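In the block that follows, a single chain appears as structure tokens, in the form predicted alone.
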Amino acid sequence: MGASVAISAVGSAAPSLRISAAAIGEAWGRSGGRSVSAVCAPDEDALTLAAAAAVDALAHADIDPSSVDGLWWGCCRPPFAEGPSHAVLAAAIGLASHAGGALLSGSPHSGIEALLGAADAVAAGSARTAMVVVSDALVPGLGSGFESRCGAGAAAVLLSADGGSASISARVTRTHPWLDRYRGDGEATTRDLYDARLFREEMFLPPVQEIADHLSALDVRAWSLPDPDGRLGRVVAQHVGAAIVSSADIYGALGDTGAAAAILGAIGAFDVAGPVAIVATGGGRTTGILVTVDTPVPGATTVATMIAADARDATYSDVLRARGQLKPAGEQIPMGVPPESALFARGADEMLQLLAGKCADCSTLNTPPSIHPTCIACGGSKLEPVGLARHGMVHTFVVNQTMPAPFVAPLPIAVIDLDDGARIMLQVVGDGADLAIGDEVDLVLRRYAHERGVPVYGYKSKKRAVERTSTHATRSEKLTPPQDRDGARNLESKAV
């Protein structure tokens, strides 16, 4: 008999931009309708959302990344097209190298075969806890219906065969060869709908009604439906007499956001005891889950906030800019040293994990410790790799007004006093115009460039906008004692 497979926690993220139907209804010259579509800023993709999403959900568990078996992470389309996708997300987020796993993609059912895969190796047996994260920045085609409700965002769910708050209580699913929304081989934008009624009434309804018919004969207190253009989760909604459908909150406030919708949809009414019903449709394949949920899920009274942190307004340009739709004329500065050289493959672990080198002699962090082999403070040889804490405060901080392309001013840059008494030097995410010194800022995964048609990620600063609930220490405040702030610190870094 397999083991029993339990739901102890839950994250969530969502990107920094907003825009809504109208504004681009507006730049078109039409009716826009009253949604609002999540966007990932410049520094953002589903890689990054992920990330955030994953250590929301660590930090509410309060487990240390390390012990956890595996990862499986949903994605309509990785940010690496055929490359490191799983392993770089593996390894921002602290898990171990020998670490498991799966990276699902190819349609928006991927969130929920991720879910079920975890579960799947949890109840095998084969992992004691299993991270799932679901994530999605799709980019829509320009001027289609999609367009206005194509949108941007992310949860994690911490699966454990040692106890939780939930479980799975049951699953059906359905395959049909049909082709809906899609992306042809090596298009960048996602597709509309052919035919808007073929797939209301022969691709969409019949599939999934039937579905939620099988799930609503179980009791179920509260709904995530799909609702592909605003109107047809209500019309399954109404057929199964469904009182809550959290997911309508999340597709108002984010958009589409396509293997992630179903999870994200979900994990907000894990808050309260009772059958919470999952639908997730795409790519020719509908599936249905029950979770039944004991006690509130931790990490799931937050997920309205999360999501709302940070987001901004956004203009039409914005987020053509930010999508790569429209790009700046004029010639580009490369990188001088490319993505695929040595010294990224030599430096992709501490870049990554945020790592230093801690000194054997007088416990000095050295950061990165591939530039410094010897101890800035003492010259001891014996250097020991550590986590660096995640949260500091700005000693010091500088906005370039100008920059060359692609980099675009202002580009704030900060001297970080970290928690761990160590100090280093990253871009701040934003245009740094309400940063002050002394600001508590967290260090978040962003991407920095996207070079030779390769993503790049490395850390940068974000001011605090919210607390953590949480008493959950990071692998660094767990493994590295303070510092004497008077002491030596190192004031340089590789991602600048």
Partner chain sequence: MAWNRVAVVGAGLIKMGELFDQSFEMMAAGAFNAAVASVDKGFDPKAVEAAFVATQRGTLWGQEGISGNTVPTAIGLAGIACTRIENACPSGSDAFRVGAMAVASGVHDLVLVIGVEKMRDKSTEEGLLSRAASGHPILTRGETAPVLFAPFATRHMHEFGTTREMLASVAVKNHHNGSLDPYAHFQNEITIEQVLASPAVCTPLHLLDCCPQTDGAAAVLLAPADRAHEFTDRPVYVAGFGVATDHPYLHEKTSFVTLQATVEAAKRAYAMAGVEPADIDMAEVHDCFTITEILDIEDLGFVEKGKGGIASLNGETALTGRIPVNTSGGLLAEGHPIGATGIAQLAECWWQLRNEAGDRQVEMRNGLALQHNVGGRGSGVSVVNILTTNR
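Beyond the form predicted alone, can we have the form predicted in complex with its partner chain?
The following holds one chain only.
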């Protein structure tokens, strides 16, 4: 590990739906417990969450995405089982086309693999700035114990060779070829543990406690610990005498976020100087690292805001529909342009990168370039591709209530005047019930469709809840009361 690898900023994201274990239990005719899990809306998935976390980290670092040398993405379940998952994410967050990096996948351990892979690249000098993104939106088996634990979320960490607020100061790994949670080729859902006692005694506690013991010798201030069943996190916390278990906040608010859990559970603790220990396990591997925080890391304090903001309570059937587990009978008519087609190749990429053709003569932004070989304002033919602003105002809008499958009504669509003067028409996140002319919107990545089995991504507009100046105050009011969060932390240090 080169001493020059620093963490310069972090980011985080959660999906828009929440489901209570009670609602899941009710569907199965049993008591469900008190936990809550985060679930993706139909237009969200592991890739859109990853993009949101990455954009958040870039904003906190205040750097341009084109200066990032590589993207390391850890995700159990990348949206293209085989396909351009990494490339689509990189394009969507605006990385340069020469950016490198890797997609690490296959288990919840892949998140820490992404962080260490990126750190090694910076230490080796092959990247000066590296973006680490960890995200997941797993799909549990219906009626399984995992169903009420299965969550979704994302975290991003920007690593830099040019200094920052924190550094990775230790790492330790143990490998055992054991099977725990599993999903086979062609299986839609993640299988639950085969035997909870076997998992606890033979697969989980021995390596996790061994790794945690190594780290606990290093005067750890806060811990991010795996908690696959809602109990084992507390067992490990008690074993090492942890005072602050920041991951408990994330498990409590979002559920098990898979490959995102270890890092998402840690970055909230990057707000105070001191060592933070992170333990990740899964896929037969357990790794611990120590992050030494020198000064508060930009973005760390917003993790609490993120987990408390903008969530909607969903019913069990909302969740099943969103995950594609509840589908109408009959043949679904293929819609739109096949994602493998030339039209798609010409048209989708420019929308993913939010490109316009800027007229060399009159500076008009022609959106998008593929349909504008000639400037719409002056007829000029010299057009240079440029990125569009990602914030604007609603000029006019509709809420489409009559849509053929696979569209889901109500579907708001708005004509937006962007800050750079370009005009664009995009779908709007949500049901549009409170949309009005003049509303401020941000452009956010969403999954538009599963077209002939292929996920299709593009930007949508999302209404800002309140004006920029008062955002902080309003969001603070929505935060989980401090005593609740402390309560969650204290639970971790109690004996079980």
